[in-house]
Amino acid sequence: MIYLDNAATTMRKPEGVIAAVVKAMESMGNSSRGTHEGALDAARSVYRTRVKLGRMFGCAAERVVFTCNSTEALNIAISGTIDSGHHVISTDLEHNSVLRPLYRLQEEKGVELSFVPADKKGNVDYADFERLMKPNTKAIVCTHASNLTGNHIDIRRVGEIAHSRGALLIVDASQTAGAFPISIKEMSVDVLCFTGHKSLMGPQGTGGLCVGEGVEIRPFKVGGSGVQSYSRTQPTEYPTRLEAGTLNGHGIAGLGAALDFIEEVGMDVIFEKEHRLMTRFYEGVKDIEGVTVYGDFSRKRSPVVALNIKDYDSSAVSDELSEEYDIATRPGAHCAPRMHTALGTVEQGAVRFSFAYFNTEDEVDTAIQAVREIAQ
């Protein structure tokens, strides 16, 4: 299989990730639940990975909180900081992991929502963030990169706007964590939400959030913590405050190995290769008659190319790619309804090709030829 669905999850992992998960399953107990060697082994592994993530994102290790994925992280961040009477700004680029928690707060607590519109290329006008600010604006919640077009939002610029008005910046880094340098302090990010199974190249079931200094988040769930067992409330200290229940120690061990791989290879090297593959594909398909490519390829972006062929249903094209060419892509709405509305692709959807470090130029060339043949 030629796997070009890496924006959904990277399927090909570094060998060390698989080895670390297997070793963890053979030896680990439950982190922070005892002092026997199995429990201590798990606790050490979790802590080491916490430190690595803190180093990658410029966050204190104790303020790195583990979750199952970025969806859980975003729910924790959004529901734990926003309340009745608050106003929130988001954008048309967002995934449902941002939209649905916000819509729920709107319905249940009367939270005011405003959305920065996207143009036909999927870009935003930063003046709109300023224009939409209100005295009760509590937060700007936005993605770092669209999972559909690959377009980036200048997080540093948005963070400066938010902080100038006393608002928080909560960032969905699902498509960028591990592939692009992120420093929460330097980029004025208050809460960074990430998943481990995409560009971080770790196992599914891993993710988390980095909580900036001075940011207080109410627990989304409460329960066992391994400490303060006689207290009727969840401990207030980070990360325990937001980590009720048993962590995915096996997955976190694999994530730690993935972080080692990224550090060894170099994030800049990984970015260069993924961007080169994406550009090769884009240049190969953009001028094919009947092919429409979405997004802005003139500026910094993620390694994603979304397209349609004539008026063919995107699911039919993706099925053809899979069945006749053994190429894996993602069709449909991509959990990004507002972005499809902005692009005018609500009915047709789009076929998304997304590239990762373990893809090759030969795979890209095969995919270009497949698009050409389907278009003909």
Second form
Amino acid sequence: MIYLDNAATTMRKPEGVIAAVVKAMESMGNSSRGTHEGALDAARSVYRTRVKLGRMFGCAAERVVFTCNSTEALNIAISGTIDSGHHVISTDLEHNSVLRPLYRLQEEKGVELSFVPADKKGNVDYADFERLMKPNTKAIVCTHASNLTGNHIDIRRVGEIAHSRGALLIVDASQTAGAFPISIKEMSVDVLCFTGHKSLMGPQGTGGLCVGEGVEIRPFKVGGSGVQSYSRTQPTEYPTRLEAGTLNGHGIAGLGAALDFIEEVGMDVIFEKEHRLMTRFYEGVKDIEGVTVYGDFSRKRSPVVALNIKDYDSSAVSDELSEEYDIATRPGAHCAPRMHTALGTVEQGAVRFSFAYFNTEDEVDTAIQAVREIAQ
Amino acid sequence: MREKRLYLVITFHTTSAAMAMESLCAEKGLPGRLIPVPREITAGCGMAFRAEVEQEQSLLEAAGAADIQVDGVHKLVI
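Now show the form predicted together with the partner chain, given that the preceding structure was the form predicted on its own.
Every chain and every other molecule in the complex is listed next, the one we just looked at coming first.
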């Protein structure tokens, strides 16, 4: 299979990740549950991964909180900081993992929402963030990169706007964590939500949030913590405050190995290769008659190319790519309803080709040829 | 683009139900496969079970007997 659905999950993982998960499943107890060697093995592994993530994202290790994925992290960040009477600014680029928690707050708590619109190319105008600010704006919740077009939002710029008005910046880094340098300190990010199984190349079921200094998040869930057992309430200290229950220790061990791999190869090397593959594909398909490519390719972006062929149903194109060419892509709506509305692809959806470090130029060329043949 | 023809397309409310259908059909030797939901049925995403139109009765009976909730049954040229 030629796997070009890396924006959904990177299917090929570094060998060290697989080995680390297997080793963890052979030797690990439960982190923070006693001090026998099995428990300590797990606690040390979790801690090492926490430290590495903190280093990658410019965050203190004890403020790196593990979750199952980005969606859980975003739910924790959004529901734990925003309340009745607050106003929130988000964007048309968002995934449902941002939109649905916000819509729920709107429905249940009367939270006011405003959205920065995207233009036909999927870009935002930064003046709109300023324009939409209100005295009760509590937060800007915003993706770092669209999962549909791959376009980036300049988080640093949005962070400056948020902080100049006393608002928080909560970032969905699902499509960028691991592939682009992110420093929550330097980029004025208050909460960074990430997943472990995409560009970070770790196992599914891993992810988390980096919580900036001074940011208070109410726990989404409470329960076992392995410390302060006689307290009737969840400990207030990070990361325990937001980590009730047994962590995915086996997955986190794999994520730790994935971080080692990224450090060893170099994030810039990974970015350069993914970007080269994406550009090769884009250049190969953009002028094929009947092909429409979405997004802005003149700026820094994530390695995603979403397209349609004539008026063909994106589901049918993706199915043909899979059945006839053994090429894996994603069709349909991509959980990004506002983005599809902005692009005018609500009915047709789009076929998304997304690239990762382990893809090759030969695979890209085969995919270009497949698009050419389907468009004939 | 490959040639279109008439197919039976069964949709489900959840991915779990779609997986249950695939598993049931594999077990019972009923032909068909999962495809992305065609836009003629709904814009969006998700998966559907595609089979030959002649299979409608046997597939629906099997689904019913196994308590698999079907959302819709369509005959489409796709």
